[in-house]
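The data below hold one chain only, encoded as C-alpha cells and taken in the form predicted alone.
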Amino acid sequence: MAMAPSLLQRRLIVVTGKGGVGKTTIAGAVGLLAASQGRRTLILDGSGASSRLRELFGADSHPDEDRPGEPAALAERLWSMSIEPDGALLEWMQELAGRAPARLLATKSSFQYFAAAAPGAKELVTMVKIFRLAGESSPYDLVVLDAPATGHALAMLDSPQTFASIARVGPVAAQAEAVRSMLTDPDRTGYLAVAQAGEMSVTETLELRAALAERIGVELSTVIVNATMHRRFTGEEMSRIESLRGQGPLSAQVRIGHAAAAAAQAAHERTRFQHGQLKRLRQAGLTVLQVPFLFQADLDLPALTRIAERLDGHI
C-alpha cells in the first residue's frame, strides 16, 4: 500500500484540539511553512480566532467590512479567511437553487430555521465551503483549517454522513459523499492534533483519536504538544540542589539559595510531569512533535517563525 503525502502536500489539514492549547498559532506556523516551500496556503478561521492571526502576521486587524469572507494577505504566498456561515448559506443556495430564490430564503432568520431543521445542516455548509476552498480547482494549493475545539471539530467533520443519511438522494446527498470523500481521503486531507502536556489535553487528545478512527474513519496523522519545558537538570544535579536547601542560619543569601533551590525544583517537577504525558500519547502509537515554551510576553512574527522553523521536515 503506498504511504500518504506529507502533512504539507495534502490540500486541507484539519487543526483541531482542546480550547486554549495554541491550535491558532500552530495553524499560523503550519501555513508559514508551507507558504516558505512555494504552496499557495490559505489558513480558514473555523474557530473565530481570525484577529489573533492577522495580529501574529501585523496585517490589518480590521479587514474591509464591506467584503466579509474575502481572504486577507498575511505573507508571500499566504491568506486567512474566516467562514462567514450567511455567505457560505447563500452561495450553497445558489448553487442548489438560483440566484434568485436563494437570496430570498438566505436571511438570518431562514439560516435559523434551515439549520434547526435539519441536523447538521449548519455544519454541512462551512463543510461544502470548505470542500470548494481545498478543492482541485481551487487556487489554492493547501487549506489549513484552524478548527474550533474537539466537541465542535468532530460535528463539523461527522455532519457531510449525518445530512446524507437524511438527503439520501439528490444533489445535497451527492455533495455531502464529495465532501466525505476529501474527509476521508488521505492523499488530500490529514488530520493534526495540538496539544499541551497536561492531563485533561493529553485524554481529550486520545479521545479525539478514537472518535476520528469511529465517526469519520481515519487517523489522526499527528500530534504537536505545545509549550513544552526542557528538562534542565539531571537526577543528580537535583540532589545537590537538594541539598543546598536548609543548612546554615538563614542570613539572606541562604534565603536566596533556598529560594532557587525550590525554583529549580517546581521547574524539575513540571518538567517530568510534562514528560509523563508525552509517553502517554508516544505508548499510543502517535507521532508527536514538541514546540518548546517560548519565554515572551507576547508571541510575534518571529516566534511564529521560529515554530514554523521546528516543524520544518517533520510534517
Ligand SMILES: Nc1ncnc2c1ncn2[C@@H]1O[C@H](COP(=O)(O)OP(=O)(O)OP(=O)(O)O)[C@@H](O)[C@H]1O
Second form
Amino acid sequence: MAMAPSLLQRRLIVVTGKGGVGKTTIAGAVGLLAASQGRRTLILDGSGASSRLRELFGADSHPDEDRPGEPAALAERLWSMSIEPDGALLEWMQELAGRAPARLLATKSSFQYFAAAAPGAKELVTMVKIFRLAGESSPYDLVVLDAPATGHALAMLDSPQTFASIARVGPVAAQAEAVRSMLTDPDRTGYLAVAQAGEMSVTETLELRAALAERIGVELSTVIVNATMHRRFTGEEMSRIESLRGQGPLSAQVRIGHAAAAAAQAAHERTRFQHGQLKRLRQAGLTVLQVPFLFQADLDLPALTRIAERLDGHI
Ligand SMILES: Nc1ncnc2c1ncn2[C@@H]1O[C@H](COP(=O)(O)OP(=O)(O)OP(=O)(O)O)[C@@H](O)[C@H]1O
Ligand SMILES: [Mg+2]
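Having looked at the form predicted alone, could you now put up the form predicted in complex with this ligand?
Below: every chain and molecule of the assembly, starting with the one above.
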C-alpha cells in the first residue's frame, strides 16, 4: 500500500482542536514552514483569527488588507484570508441561480432561512469554497485551515454527509460529493490536532480522533501538544538557584533554598504529569509532536519561526 504523502505535500491541512489550545499559532507556524519550502500557502481563518495572524506575523500595519474574504500577505508565499459565510453563499448562489436572483436571495434573512431549512447547508457552502481554494486550479499550493473549535469544525467537515440526506441528485449533491471525496482522500487532505498536555485536553483529543473516524471517515495522524514545559531546569537556571544560596543571612539562605527546592519539585511533578498525558496519546497510536511553551508576553515572527523549525521534517 502506498504511503500517504507528508502533510505539507497535500492540498489541505485541517488544524483542529479545542478553543484556546494554540490552533491559530500552530496554523501560522505550519503555514510559515510550508511557505519556506516553496509552497504558495493560504491560511484560511475559520474562527475570526485573521487579525491575530497578522499580529503574529507583524503584518498588522496594512489597514487596506483588512478586507474579509480577501487574502492578506503575511510573508513570502504566505497569505491569510478569513472565511466569510455570507460572501461564500452569494458566490455560490450566483453560480447556481444566476446574478439577479442571487442578490435577491443572499440577504441575511434568506441566508438564515436557507440555513435553517437545510441542515449542513451553511457549512457545506463554506466547505465548497475551501474545496476550490485547495483545488487544482487554485493559485495556492496548500491551504491550512485554522478550523473553529471542535464541535463546529466537525459540523463543517461532515456537512457533505449531512447534506446528502437532503439532496441526493443535482448540482449541490455533486458539490457535496466533491468536497467529501477531497476530505477523505489522504493524498489531498491531512488532519492535525492541537492539544495541551492536560488530562481534559488529551481526552478531548482522543474523542476528536474517534469523531473524525466515525463521522468523516478520516484518520487523525498527528497531534501537536502545544505549550509543554521542559523536563528539567537548564544548567544555567540551576546555577543561578545555587548562587542565590550564598547570599544574605542564614535564615534567608535557608528559606531561598527551600523555596528553590519546592519550585524545582513542582516543575518536576508538572513535567512528569505532562509526560504521562503524552504517553496516553502515543499509546493510542498517534504521532505526538511537542511544541514548548515559549516564555514571552506576545508571540511574534521569531517565535513562530522557532515553532516552524520544531515541526520541520515531522509533518
Ligand atoms: N507555545 C506557546 N508558548 C507560549 N504561548 C503560546 C504558545 N502557543 C500559544 N500561545 C498563546 O496562547 C494563546 C492562545 O493561542 P491561539 O490564539 O493560537 O489559540 P487558539 O486555539 O487559536 O484559540 P481560539 O480557540 O480562541 O482561536 C495566545 O495568547 C498565544 O500567544
Ligand atoms: Mg484561533
